[in-house]
Every structure is written in C-alpha cells, then in structure tokens.
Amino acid sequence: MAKYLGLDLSTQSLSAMIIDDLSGDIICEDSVNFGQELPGYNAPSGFVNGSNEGEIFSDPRMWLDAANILFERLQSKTALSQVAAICGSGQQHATVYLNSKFESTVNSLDSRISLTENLTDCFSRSLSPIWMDNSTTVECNEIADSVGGNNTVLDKSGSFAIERFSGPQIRKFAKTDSEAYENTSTIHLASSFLCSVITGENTSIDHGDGAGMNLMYLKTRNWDVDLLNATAPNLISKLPALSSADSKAGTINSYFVEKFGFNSDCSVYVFSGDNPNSLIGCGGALPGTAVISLGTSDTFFAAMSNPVSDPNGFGHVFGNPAGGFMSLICFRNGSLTREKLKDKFNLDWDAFSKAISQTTDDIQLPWLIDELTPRVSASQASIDILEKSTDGKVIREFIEGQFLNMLYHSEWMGEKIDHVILTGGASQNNEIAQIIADVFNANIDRLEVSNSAALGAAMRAAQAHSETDWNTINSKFIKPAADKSLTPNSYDNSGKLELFKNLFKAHTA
C-alpha cells in the first residue's frame, strides 16, 4: 500500500486529502464546511462569539459530526483499506478539556452510532476556545510577571504570551470556572484530539503545536516548569507529553476499521498544527527554503536549524515537523496596503503591474494601516507620500519597502535564504515576484496550493511510514509551475535595506 491519509481540522472545515506515493498524484480529496453542513452549531464561520468581549469558541462535537460525513465520503470515493497510514493538522492554539470518561471511551467506541453519541459526556468544558480569541491579555501579563517579564517567555518558548496561545487561555479558565478545571483530566489541543479519536486513546502533542503554547521550552523541547507554574494549578498533570511529529501515535481505531472500512494495520503519525503542516505542504521542509503567502496578510515562514527567537518579540519559533524549528512571521500590511496603491492611481492590476516595473532609488515605509511587524501604527509620512503622490513609480518604493522590510525582520533567524516558494493570490502577479527575488537575492517557484496543511499532513504520513528523505518527498509532492519559475536580477541587497534600515530607525526614534 502506498496511499496516505492527511487531514486538516481548520476553522470552517474539516478536510482530507490522500495521496499515492508511487505516483505523486493526488487520489482524492473532500471537505465539510461546518456552517453549511451542521448549521445546527449555529456558527456560519466555524466559531461562536463567548460572553465576554473578545472570547470566541469552536465547539468539538461540531468537529465530530464533520468526521463522520466526511469519512463517509471518502468511503464512496476510494478504497480506504488501502490506506496505510494518516497524519493530520489542526488549527493552532485551539485547547480540548475532557475529563475522566475520556480514556475508556475512546479506546471502545461504538461503530453503530455517531462519534459525538460515544463521546459527549467525555467534556469538561462544552466548548473550545481557538486562535481568534483575544480576551486573555490580564492572564498574558500574569505568566510574563510570574516568571520574570516577557523576554523570559520568549526565551523559553519562542514567542511573547499571546493572548490566542493556549497557556494563557488555560489559565483563564482555571481561574473563572476553576471546579471545571479540577474536573479535566486531560487538556488537548484540536490536533491531538482528533488524533486521539482516530487512535483510540491519548496521544501526545507535538513539538510543532506545542510550541504555540507558551508552555514548552524550546532547547530541551520539553514542559517548562516555571511557564507551567505561571499558568494552573496541577498543569502537567492534565497535559499529553510531548513527542517529535515523526512519532507513531498508534494503529487506527477500530472505529474507522468497522464503520469505513480502513485496514485494522493503518498506522496513525502525530499530528501538528496547521502551520507547521503548511510548511511542508509548500515544500519549505528543509532549511535554505522560506514560503512566503501573500494575502490579505502576508506570512513569511521557514524552517531553521536552531531554536533562535525574534528578540523583538515580532516572530513565532514552532517545531518543525521535518526536524529543527520553523519560524511564521505575519505582515499585515499585505494585499489591503497593495489595494490602497491600485485605488490611489485608479489602476487596473495590469498597469499597477507596469508602475511596479519602474526602477527608482527611493524606499517607502510600506504602513498605509496598523502593522504587527514591528509593532507600529500606520504611517502618517507614507500615507501623506501616498496621497501628495501624482508619479505611479511610487507604487514600486511601496512594494519594495514591503518586502525589504520582510527580510529586515526575518533576519534574526539566522539562516541563508537562497530558495523562495510563493504562494497565495498575488504571488502570480510577475512583478512582485521579481522584486521579492532581488531583495531575497533568491530563487523564485510559484505554487498553487489549496490546502497546503492537508498536504503536509499526508506528505508527513507518507515520510514517516516509508521512511523517505525528504528531499525525495518534495520532489514527489511539491510541483511548482515550470513556466513560473524566477532568478533575481542585479539587484542593490545591502545598499536598499540600509536605506530600509535608516527609515525605520527615523521613524521609531
């Protein structure tokens, strides 16, 4: 058998796609939207607003009844005793309380009925908070000060306490429902649950997800004892241990082995988050390599040999499902700040194109709106340049200065960047392409992923069960578009981002 199973529990969907790793192709693929097809959750998006101002939450029986139909679908689409082993992602941060009745239940569930009917007295807490939540920033501030400030957090972890990131959320509700959390014997994160289920019993969290915890100590990779202590009474005794993605977390449960038809010898890898599936997903498994997905926001991410973090606090240090870290570094000033230059000159894309291809000595601070790297309200010099504007080439210094400062703040990682793989709605647009391969001074593959953390995941089962290089499964999987492929030009590297440089540090003085 060599077809592999990935799954991706997101925030609207639950996804699968499976693979042949003879062939590289991909045999078939589904997903369930959750508000469209358990409008019962009443949550259109995959997610409910909380009480309380910022508190939003998923509910994981929701994710349940989406595993049943969607297995269910790929019962009739392919033959799942062909499967030879799963992996999957789910959305990072997202926290599972379950209590006692957890352990037995799972490892007997009943096939005749749904998994939501076997395992819905096993919650402690009827609802998960996830990534979108921001009502923790008293609990973020609490940890910070009980183990000596935020720079000791980043240190250990990787990443300031964040308000979405599980530690915090956990101790928000020790204290606030704190017979609740006496009464949870295991926190998982939406990863390891599904994983559990599909296993039968508990399984570890990864070193992926568990890094965008605030809970785990990056160097030994273990639960760090004073961010524990900062954060709940009792907590390491609730929390799954941690492992390397490659881990075998089991065979599959006899649940899917009676109901849809999977071999009872399916094996079943660890799962991780999204981001970290992502990454393998776009092929950026190896260090040397970064993906960068222009979005609505644009997200830079790349793996990395040693557990270095951001000491400005700006960007993320996860595990890496392939071994090492990953860093994930986010830009908000993405496609809403390419818009405000299109709209400003009324363009059509493909003379916004040709103002791009302009060459100009000038750089501009690319804060038309609030921006999280760095930390810095827009611009009122960029926006004042933008308006008083009447020559399009300024469209090319904004574009420029996007991305240079994208380099600037990826430089603390530490690691040489000579391959870039771009995704994401404006990585077709040839020019911006071209200028993120001078600046990078890298070589430019453009891909069109549609679930990159589906990918990952079944990429991910496919290496650990056959044990294949992953140069070797990359080159299988990863398939970039031949004709769309870019070298940098000629290209003043240093001398713009000193220039880049001497701007910031102008306008943060």
Contents of the next structure:
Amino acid sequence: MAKYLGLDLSTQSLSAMIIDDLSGDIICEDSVNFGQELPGYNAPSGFVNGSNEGEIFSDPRMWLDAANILFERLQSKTALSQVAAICGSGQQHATVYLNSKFESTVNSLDSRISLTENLTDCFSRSLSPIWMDNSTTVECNEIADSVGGNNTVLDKSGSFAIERFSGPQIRKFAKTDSEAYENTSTIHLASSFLCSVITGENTSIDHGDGAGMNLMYLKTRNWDVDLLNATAPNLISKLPALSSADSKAGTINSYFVEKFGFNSDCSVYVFSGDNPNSLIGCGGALPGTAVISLGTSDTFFAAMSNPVSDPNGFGHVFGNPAGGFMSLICFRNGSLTREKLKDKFNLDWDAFSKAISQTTDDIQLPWLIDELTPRVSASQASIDILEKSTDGKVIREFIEGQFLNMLYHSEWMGEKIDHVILTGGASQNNEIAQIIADVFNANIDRLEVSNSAALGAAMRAAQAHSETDWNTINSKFIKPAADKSLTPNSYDNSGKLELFKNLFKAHTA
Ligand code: ADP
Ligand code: XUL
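Form predicted together with adenosine-5'-diphosphate (ADP) structure, per the form predicted on its own context:
Now the complete complex, all chains and molecules, led by this one.
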C-alpha cells in the first residue's frame, strides 16, 4: 500500500490531496487561501496589480509561507512518512526569478526556520508576473517580428505569442530591468520552482508547462534557439532543462523530512501546469476523451496524438503529462452568456433548463460578449436577436450555438471525441449536458472531485512511481458520479454543424 501527494499552486491558494493507491480514495485534503491566511501580502485574491496597465504579480514568498502552513496541517492529519511520492501543479505561465544563491541555499535549508526565511535573499526579482498579466503586447509583437511572424511562433511553439505566456514576460523584464535580469541565474515556472524547493535542487520544466512559454519547439520538445534569441539575451543559460512529466525530479529535500516527518526516500516527480494535470485528474489522459469545463468561461481540453496546432491560433497546444500532446481552447462566451440569456427572460436555472429542453431547428451565433475563439467582437446581430425575442426557445438556439462553435473550433485537433467529462459550475445542469452530448455525439460523465489539478498531480505520482498504465490508474482514481452519465439523443449534428459554419462564414464575410 502506498500514499501519493498531489499539490496545486494556483492563483488564490495552495492545495494538497493525498490518495491511497489500494482503495483509490482521497484520504486527506487541505488548502491554504493566500488572501485569507496570509493577509500581510495585501493580495486578497492572491495577486497584486502592478503600477503599469495590465501588470499582475504574485509574491513567491507568499507561496512559500503557504507551503509551511499547508505541510504543518497535513502532518497533523496524517503520517507523511507513508507518502511514497509527490507531484504537483502550478498555475501556468508564472515566472520566478532566482539569483546565484538559490541553488546552494535550497539544498541546505535550515528546518528550524520557514522556507521564506531560508530563501528570502535568493530572488533577483521580488514579484512574479502571473497568467493574468496582460501587459506584454509590445514584446509579443517584437518576438513575432524577430522570427518572421506569428505563424512561425505558432508553428514552433503551438501558440501565437501570447501576453501571459512566459517568453514575452521574460522579454519585458530583460528590457525594463536589464541589471536584475543579468543577476538572474535561473528562471523557473511556478511549477518547477515549487518542485525545486521540494527536492532541494534546480529541477526541470516538464513539456506540459514548458509549452506555455512560447519558447519550446513543440515537435522536438527542446528549447527553440530562434525563440530564445528573439526573447532575451543569454536566456538558455537561465532556463532549467526540459523533461517529460514522468521523469523523477529527485527525492524529498531533508527540510521536509526533518520538519514534517516525510520519509527520506520519498520520490518527487517533475511538476506540471494546472491544466495539463487537470487533464489527468479529470480522466482525460488518453485520446478520445475531452474535458469541457463550464466555469465563468468555457474551456475545452483533450489529449492529442500529434503536435498539430490550431491554424487560426485561437487554441493552444501543451505537452500531455501522460505522453503526447493536449489542446487547451478557451471560450469567453460561457456562463456569462448563459446568465445573460437567463436574465433576459427573468428565469431561475430550473426554468432556464425547461426552456432549453424543447428542441428547435434554428441556431444562433453565441457571441453576446467579445470572444477569444474565434477572435470576434460581441455580435450586434446576436444581441438584437436576443433583445427582440419573446420566445424562450431562443435560449436553446444560443446554447446549441455555443457548443457547435466549440465543436467547430476543436476540429483542428483531428481527434475523434466520443467521451466528454464535464466539470465546472454549469456542468450540473442536465439539459446543458444533454446538448453537449448531442452536439459532440459523445457520452457524458461528471466527476465528484472538484480539485482536478491536485488529483491529477497525485495520480501522476502514483503512475510514475508504480509504473502502472494509464487505464489502470484511471479506473482506480476517476470516479464518475453514477447517476450523472448521459448518452446522445438522436440529433443531426453534421447538419447543425453545417448550418453553424454557414452562419459563421456570413458573419465574418
Ligand atoms: P469559476 O471557477 O470560473 O469561478 P464555476 O466553475 O464555479 O466558475 O462556475 C460558476 C458558474 O456556473 C456561474 O457563473 C453560473 O453561471 C454557472 N451555474 C451555476 N449553476 C448553474 C446551473 N444550474 N445551470 C447553469 N449554469 C450554472
Ligand atoms: C492557461 C492559463 C490559466 C492558468 C490558471 O493558459 O493561463 O488557466 O493556468 O491557473
């Protein structure tokens, strides 16, 4: 019997989940909310605004303080000596800048004091720009121009140059504070930084999180020399190595053995981004299953066999921790649009569900607010249709439009999806779930676990440590709610898709 620990360093909290590989159960969970438990950092939601438009930062010392609190609590709940292996997730794209003291200091931490007290002199930049930072449009354009255009960035890295991605963020730092940049020995991602602290050595960046930097050549999964040169001087010397997610990063740092009672041979596997690990924690490790998260925005992600990119550059391609690749496609017109539809007719969610259970032949383009996939502004025609409508069946037409748009804009992956895992606040709505089953012609499951990034990390520790195949790991840890499975009804999804494509063509003509 073995226990595995998964960590999740997200925007607002650091969470942990310990799973038991015999029962497949979660045996312990905890979370430290940065805003509530570390108010001294003045970051109620885990981040602070910078002085320039679009800048958003988090303090990596806040993450370390949270780790001290979290491990202390875990120790009081369960014997950490039974944890055989650890893995973790980090919010993607966030960069941590360390000076030459880091490597030797992290290797000889004093367990009588906190991680922050140990490492406070090791940062060459006190704050980390995080994924919400949108301030690097200039740098995105400079990087794209320097390599011959955004299509080259897309072909190489799997995404256009994107403001929140690490490469443009590093370029901005190198330009605006060249001295501090020169003083930087290592640039970690949030994931590889935490992994380095847990192991006591500079660990690799995995291909999942590495692909969110605009610096990795997707096809070979190596750093891309042209992108590095376009980003910042001498960058190769500051980046950790890249490695596959099942690589062992090391064994646990003696700090955690002395202070929290871990076994000194507890293994640590290379951490990844929260989205790649969520793919695993939702049961999407293998191609054929897509995960659709219905939160404020809707997100579609799925394992891919080949490193193809979205020719339009709307979607992103990351490494899949289970091997191969994964897509990540964001749709801004998610719950915000569904709420607009609900509010227009003064409905509660039950009445909304009733309205969308009636079928209709028409569909609507769903863009009531500006959209990322495809990149279009809110559609005045759609807004007018909703305004003038007196019949609640238009709600169904918009919802079908949302998911036909998702089907259409995920076709570039070239994967046949026959199973969809739904998560997020709106996933509990059976009528929305049924529309997704019909549009994708796929079976639907919904899961009981909500912290899929921590679960995915713990599952990765279990998989790598026990060298078990992913089907076995999935069958043990992925637990669809028994009464929440759905199968597709008869629905002309190819006809509806054609209709959607024609409407879209007319809209963009
Ligand atoms: P986030 O993680 O982005 O904060 P959540 O995953 O918590 O979002 O989802 C919240 C959203 O779920 C709300 O914005 C709301 O519109 C939607 N929601 C909640 N209940 C229902 C329901 N019964 N039907 C449809 N949507 C719902
Ligand atoms: C993905 C992204 C976010 C963060 C959130 O590209 O920016 O999902 O990973 O933690």
